[in-house]
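Coming up is one lone chain in structure tokens, specifically the form predicted on its own.
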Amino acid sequence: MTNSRGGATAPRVSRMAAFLETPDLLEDATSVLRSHAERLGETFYYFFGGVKKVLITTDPAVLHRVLKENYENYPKSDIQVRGMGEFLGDGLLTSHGEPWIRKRRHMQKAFSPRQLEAMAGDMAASLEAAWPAFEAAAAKGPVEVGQQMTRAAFPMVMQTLFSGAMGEDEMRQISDGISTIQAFMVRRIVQPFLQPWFLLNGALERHQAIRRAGDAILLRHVRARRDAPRTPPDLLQILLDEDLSPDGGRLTDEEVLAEGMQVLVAGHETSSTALTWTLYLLCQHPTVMAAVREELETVVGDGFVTPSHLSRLRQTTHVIDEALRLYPPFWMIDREAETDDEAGGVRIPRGTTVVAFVHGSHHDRAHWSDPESFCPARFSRQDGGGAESTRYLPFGAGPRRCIGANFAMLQMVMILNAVVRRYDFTLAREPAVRPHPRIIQGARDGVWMTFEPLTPGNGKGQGA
């Protein structure tokens, strides 16, 4: 149907149908939305919980318009600004307009190529310090890979923020708190009709208490750093030193806390989840795993992975690219139209929440050959438009593309180097692994694997 204002009105899933399938949406939202896309096309309206109306799209033309060409008209939606801001404060993830531009410009320094080179040694040291715990767990039998990857990856994120000043118990409390709050936020998004119940039964306050406990830990370290500045600066020092506030002054402790916590949340499970799916795919493709192991041994040698290695680790990075395509950690991105617009022949009225359905886009047969197959080589020939296309969005696209994308790739290659050069690994449990998208696209019941140490003459590496 064409509207007089220009563009067609997208088809829709009825409120009642959406409400009735809420349990299925909680179980596997990507499968539910893909089934509707196959029936209705690349762009359609949906009602989360039968209440929250959103425009779901995998159309590259719409995605290009929303995320790149006219991005200023599409700030983050209430799902993030209000929903996430309630727990995370007013930071880079939840701001837009001029405040976002100012914060992004200054925080970019923490993830610059020079800064990544400078922090690589500390990241490698953090990984080595965490590795004995993985070795001990693997020696006892099958391990849940996602949990182990989080235990390896999260201290590396903390290292970039606090330079090793935080204790293991404090990191665990913050990590567990983030996971608990993220699960609760998903319920609030998918079941908005339960909001009054969450107030009445105390669930909202319980999760706020978890947030306050984590905030208190971070705030102690923020205040301690003010008394003892660090050189060279880490992210925390950059936040404390830069003129980020609107009046050109320094950020308050609470503002630094909000920015730091949002970095931790953004980097908490993304790399570890992507690594979990990468290892899951590699163990089913031993030829590819052998090629990755050989490439890492040749390029990295006995040292640790640095940013300068990444351009030469083509097979390794393409394997990660393909894992991110098949199982993107952030399976959706949301924006909200500030004014009426039109994209891809579809009318987008003011106030419309647009959901870029990343998982659906990555599996669209119209844009990827054999999209359900694991084929890292497709990134050598840029099948699907390549990593810069709006068909491929593991880190988003446009000016709001994830600020830590390069850090995440370095971190993932570092951990992958440690795993594949020290172990052979196989799946340890049946039935088959099933995706379970929450805020992050993890696996239902986890991914369980058995890790067998490689012999010294069979490809065991030295560095991490």
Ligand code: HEM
The other form holds:
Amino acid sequence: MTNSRGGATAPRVSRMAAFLETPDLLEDATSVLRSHAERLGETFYYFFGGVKKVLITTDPAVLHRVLKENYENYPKSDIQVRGMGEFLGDGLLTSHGEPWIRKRRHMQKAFSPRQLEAMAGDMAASLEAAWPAFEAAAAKGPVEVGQQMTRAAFPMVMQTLFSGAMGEDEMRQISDGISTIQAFMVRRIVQPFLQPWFLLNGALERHQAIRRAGDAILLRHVRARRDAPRTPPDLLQILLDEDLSPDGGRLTDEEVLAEGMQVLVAGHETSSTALTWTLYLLCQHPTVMAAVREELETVVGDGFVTPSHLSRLRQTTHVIDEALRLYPPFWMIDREAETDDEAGGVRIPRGTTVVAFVHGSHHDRAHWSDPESFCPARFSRQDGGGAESTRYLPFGAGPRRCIGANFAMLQMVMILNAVVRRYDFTLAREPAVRPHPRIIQGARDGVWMTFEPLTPGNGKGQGA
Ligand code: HEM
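Having gone through the form predicted on its own, I am curious about the other one (the form predicted together with the ligand); can you provide its structure?
Shown next: the complete complex, the earlier chain at its head.
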């Protein structure tokens, strides 16, 4: 069916069929949506939980239009703005238009290449401080890799973007709180019909209390910084000093808290999930693992990884690129059309929630050669159109592309350097690894691995 704008109405999965498969969707959303894409094509309508109508797409033309060319017409959808805003207040992640442009311009400075170069030493120090806990856990037997990687990665974000004296327990409380709230937010998105029940059974209030406890810790940190400014400024100092409020003035402490928390949420469990999948893939591909270890030894030597090393760590970064392709932490990105539009021959009426199905794009046989196989070298030969194409979206695309992408890459290579140069690791046999896409795509019961320290005889390494 075509309309006056020339676009066709996309095919759909019926509301009832979608409702009936809600348990499958909760269990493994990416497989459910991929099976529909195989039947219906690159763009189709779906109903999350039989209730929330969305337009799912992997069509590069639609993605280009929505995320880049006409991005101003596509603010974040109410899934993010209302669902997350309710827990996280107003901030960069959930804002749009002029307020977003102003915040993004200022906050970008905290992630600039020069700033990243300056932060690398602190990131390495933070990693070293977290390492004894990893060593102790690994010495006892198999560890859940995702949890260990979060314990290494999250303090790096906290201590370099919000530098200050926050205790380990406080950081862990914020980190655990974010994980719990994210899991709850997924249930509210996928089972919107349960909202009244969440209110009645106290789940909503319980999760709000967890949020308030995390907020209180960060707010104390914000207030302490007001009395002791930091030069050169880190992200927290930029939030305090720059004119970021909608009326052009400074932010209040509470507004700084909301902005800061949104960055922490965005940077939480993303790098650590990507690293978990990277280690999972590496331990199944010993030749690639050996090549990565050798490259890190040659390029990084005994010091710590800096941004200037990255362009010389091609195999290592391509392994991470490939892990991000096979298991993108954000397996979908959502937007909402403000006015009627048309893209890739498909009609997009005003109010449509468009879901960029990132996982589907990354596994599309039409665009990637042998998409299910682990092949880091594909990134040297521009398979799938290369890292800049809208077929490869681990960090999103367009003006709202991840602000922390370069930070994340540096952080992941740093942690990988520490693990790969110090340990041999193998997958524990139980439980079997099964992807489990929530807001972030982790593994159903985690990824369990055994880590054996490398000795001079079996391939000694150091590396921070
Ligand atoms: C492997 C790690 C990471 C991945 C895969 C990732 C992925 C993404 C994606 C897909 C988006 C765009 C979402 C959208 O368009 O709706 C995004 C946005 C964002 N990310 Fe990341 N991210 C990672 C690490 C980080 C880190 C470490 C930080 C902060 C320290 C961070 C902070 C942000 C922020 C603040 C935004 C919102 C930007 C805006 O709306 O202007 N991310 N990220």
